[in-house]
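A single chain comes next, written as structure tokens; it is the form predicted alone.
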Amino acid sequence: MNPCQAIIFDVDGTLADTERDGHRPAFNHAFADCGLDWHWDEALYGRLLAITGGKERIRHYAERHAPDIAARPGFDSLVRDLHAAKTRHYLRLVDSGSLPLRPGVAALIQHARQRGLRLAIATTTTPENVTALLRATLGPDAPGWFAVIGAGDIVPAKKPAPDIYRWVLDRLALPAENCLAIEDSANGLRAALGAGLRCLITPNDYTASEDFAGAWQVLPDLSAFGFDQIGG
């Protein structure tokens, strides 16, 4: 096994559970906001996790529960307002200390620092969510820490497209074989093996039922990881 170089981490559902506490009240307020009657409950985001990306997330929604709105001609517009004010709202969840990370999350980020692995982000979530959740969970210069962030639309094709793994391995200028990539989600896990990468899965409750064929490891949370196990 080749030695492990860099670790590259999702972030949603991964280094903390902001899908069902963050995200999902958040889409619920810019909702309201936008003076709409739609609610997402934790059964239908569960479901609405399928598709990856928030912008997406609202498409998907309105063309199929809301399809009158979906027609308009400003449905675009409304859905960029929408995914902003979500962003809004979600960033003062995050500021207010509501989102801890998951167990051992934060250890192996220390422990990974002191071994002088590099570390690195890919994800669909936006650079603003990221850098706020890493500030309040782990300190005002933790997004630092990171060597390469890869969060949003910088590129075209979201997980389970490999894109946004290739773009963050391009700029670690590192193979992907002396990588690990950590996700949640089956989707993560598609975008990961398609780069090459091995790749660890700390399933959440909405993604415990998911399949993670093919995944290196599978565990309950990141405080059973070993780095003996990645030659790092």
Contents of the next structure:
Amino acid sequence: MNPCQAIIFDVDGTLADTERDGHRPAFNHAFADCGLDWHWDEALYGRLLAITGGKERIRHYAERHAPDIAARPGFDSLVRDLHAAKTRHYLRLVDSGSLPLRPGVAALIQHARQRGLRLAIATTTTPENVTALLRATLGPDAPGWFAVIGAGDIVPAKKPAPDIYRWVLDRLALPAENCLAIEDSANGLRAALGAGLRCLITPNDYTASEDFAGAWQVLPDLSAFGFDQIGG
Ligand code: XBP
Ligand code: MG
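The structure above corresponds to the form predicted alone; please give the structure of the form predicted together with ligand XBP next.
Below: every chain and molecule of the assembly, starting with the one above.
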């Protein structure tokens, strides 16, 4: 196995369980702010997670459940406004400290740094959500530990497309075979595999029943991770 020189982390569901108690209530607060009676309960949100990207998820929901609103001329700006409101609510939740890292994440990041491995992020979420979560959970310097942070709309196609992983690999200037991706979902796995990366999966409640065929490993969480296995 090629020695690992960098670990590329997904964010939502991988670094922290952010979806059920973070993004989901933030979406619901934004809908209420805008006078919409939309409510995404835990089960519905789990189904909506098949659509990556918050703006894309809002559009997908409206087209199926509120087609009259989706058909309005100003719908695109409504989606932008809803998502901006949602991000404000989400950042407040992150800053409150209510979204802790999953088991083993902090230790893995520290051990990787001590071993001189480079760290990166490849996520569908909005960039400010990433830096806020890193600061809230690992301290004010944490974003600077990551050589590359690839997030949100910087690529034309979101996961499961490989674009964000290719963008990160390009800026790391490393070949895929010298990196390891860590993900939580089938969409994330497909994106990483599409970029030629080995991918370690740590499922969560929302993704536990998904298909992880092709994963390098599937672990319950990162506390079971062993550096000896990656040649790092
Ligand atoms: C998960 C996503 C994101 C979040 C919501 O990202 O698909 O869209 O659900 O964040 P990943 P935004 O697992 O790749 O970290 O509303 O900012 O998109
Ligand atoms: Mg994820």
